[in-house]
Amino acid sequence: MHACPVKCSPQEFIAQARAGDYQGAIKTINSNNPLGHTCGLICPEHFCVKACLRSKIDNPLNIPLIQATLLKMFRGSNDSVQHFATNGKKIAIIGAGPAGLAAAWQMLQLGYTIKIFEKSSSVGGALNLIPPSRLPHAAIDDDWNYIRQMGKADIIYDCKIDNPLELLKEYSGVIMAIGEQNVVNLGVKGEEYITPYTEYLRYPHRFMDKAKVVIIGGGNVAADCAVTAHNLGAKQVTMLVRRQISNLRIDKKELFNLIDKGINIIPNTRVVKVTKTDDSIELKTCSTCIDEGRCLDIPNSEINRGKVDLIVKAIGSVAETPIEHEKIIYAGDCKIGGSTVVEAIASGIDSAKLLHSRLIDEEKEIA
């Protein structure tokens, strides 16, 4: 439980399985994560799994798993969700990702109505680009289905916010869970021919003919790319790893199943320029090494990679500047950087309780 970001007790919902009261199970999940469902099915090792007692005498309980598995199959009844009345104030939330969802179920609780604005199509946010095989999209809407039936609470789609200081004229305040928006550039020549993750994950049937992909980057998201230019057909996908493989930012599960699919990562290797010839693109590489914990180039060592049909970047993302005011509160991934969808649960959640409590607090000055 303390190894989890939202206090989860996988002891509680567990014992409460074995014993059968899966309804009981599924009311101690759904007290601390408001998104269960797609938290158990792609949270990582290295929170619950990692402090479970069990891996000393053998192995680890696969504890997202058990909940994702539990949640699916039992929190169908209304049985398992509460109800909460109005107080009459109205919050409105720019994004319906993990941290926008949290907060929404957050400010349920505390009586607010809800609306979100989000400017995509689908509830998600960032969780829409996790390939399906990983995280299915029944899942999201089955943990939003669950917070909508708390309150009142809606979801305008397709909407995009150029000024929430406006929204203060008709809400009570507004919360930013608007994510990393803007994805980091490598700052190399020829960088335009390079094709940003967020572009390729949304839209990967724009990239089915590819047969030579390269990936840049060492973490989920590189990963997700990786294994979506295979699932596409991709005869040769490469991952271009500026750290050692050691280093990379991925599950081992993660990376026996690169290795399954027979996905190339060549570690200590940095992209120096990007060439566009007629019909693909040629890259030049060079070696790096790590010296004192940075990652530097390796004089006289750049090679020639050969000709590739795709590059794709993902080597992060960086959040825009953010609007200073009280009543205006950040959440997720544009507060705390690139993080896990239960840490970026975790921020909405707080970020809810902050500005109810600024808001309680000017009641108190009014009064």
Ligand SMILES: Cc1cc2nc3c(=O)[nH]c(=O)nc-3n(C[C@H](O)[C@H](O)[C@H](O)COP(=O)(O)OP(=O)(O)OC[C@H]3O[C@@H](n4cnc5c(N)ncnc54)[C@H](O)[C@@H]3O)c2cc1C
Contents of the next structure:
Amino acid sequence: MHACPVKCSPQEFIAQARAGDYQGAIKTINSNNPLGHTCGLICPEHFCVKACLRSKIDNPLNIPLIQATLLKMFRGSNDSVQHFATNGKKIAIIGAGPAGLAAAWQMLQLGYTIKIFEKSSSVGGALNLIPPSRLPHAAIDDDWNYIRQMGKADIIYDCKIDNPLELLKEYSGVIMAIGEQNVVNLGVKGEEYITPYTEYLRYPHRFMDKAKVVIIGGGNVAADCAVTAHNLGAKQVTMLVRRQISNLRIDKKELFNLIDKGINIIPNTRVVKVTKTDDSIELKTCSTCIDEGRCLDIPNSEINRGKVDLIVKAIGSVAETPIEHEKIIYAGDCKIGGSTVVEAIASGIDSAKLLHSRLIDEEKEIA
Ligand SMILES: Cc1cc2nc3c(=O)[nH]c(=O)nc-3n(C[C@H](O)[C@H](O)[C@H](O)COP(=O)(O)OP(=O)(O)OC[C@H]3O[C@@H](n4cnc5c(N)ncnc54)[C@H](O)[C@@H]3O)c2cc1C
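For comparison with the form predicted alone, provide the form predicted in complex with the named molecule.
The next block holds the full complex; its first chain is the one shown before.
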């Protein structure tokens, strides 16, 4: 429980499930984590799994999968969704990703009416970029259906908010859960020939005919790009990683999955130049080394890696500069930086509590 950013207690819900109290187990999960189904499918191992005491005997339990399975099997029949009376106040949330949905869940419990403004046409934010083989969209829908039943909450799709200050005319407060919308540039010559991961993962069918694919990056996003390329039928998929294999920001399970699929992972390598020829792209890299924690280029180590059909950059994104206003609260990746789904949820819940406390303080001052 202490290892979980939303303080969900695996000991409690597993004990309830073992005793056949499935509704109790669902209630335990739901009372801490509004996106328990989604989280259960993609939560990284370094939270509850790493802390599982069973690993002192043999192997840790796959706690996230137990959670997702319980919710998948029993939440539909769960009639214990709590409904909360409204307090007459309206809150606007910008972004229907995990942080925005979690903020909505917390605000509903405090009695607010919620309007979520989402610039895309689907719920889930960055989760929609995760290949369905790893995260079926039905899990996100299931979590959102659970949240929306608790009170008055809806999402306005295809609605980009450019000026949140405007919303304060109609809403008591605004939660900005807009993620990180700007893909990080490598800063190399020929950057324009490199495809951002957002475009690649959102429209994979546009890249069906690419035989030799290079992915730049060593985290979850890069791994998803590599698997997508493999699934689209690429003959050769290579991941170029600036640091060592031991620095990859993916679970062991995901690393084995990449190896099983024949994806070539080249560590200690940085792309220095990309050139476009008539029908393909050429790539030049240099070797890197780690010196006192810093990743440095090795002088005179540049090599030409020849022609490839597609290069995808998946080294992260950055957020926009925040607006300072006491009734505009930031949550999720746009506040804490590229994180994990469960950390974005925890941040969404905290932001809702903070906004509520500010509104209560304001009421007291007026009184
Ligand atoms: C490919 C990929 C794989 C990942 N794999 C994992 C994993 O295995 N495990 C894990 O824990 N995490 C993973 N993550 C990270 C996780 O998805 C994010 O940490 C999480 O989605 C962040 O949630 P958020 O709500 O802060 O932001 P987002 O999910 O980015 O949501 C922000 C939302 O705001 C909307 N928006 C932005 N600007 C506006 C505006 N002006 N007006 C209206 N709407 C707006 C966006 O359209 C989006 O829907 C992965 C991310 C990606 C991209």
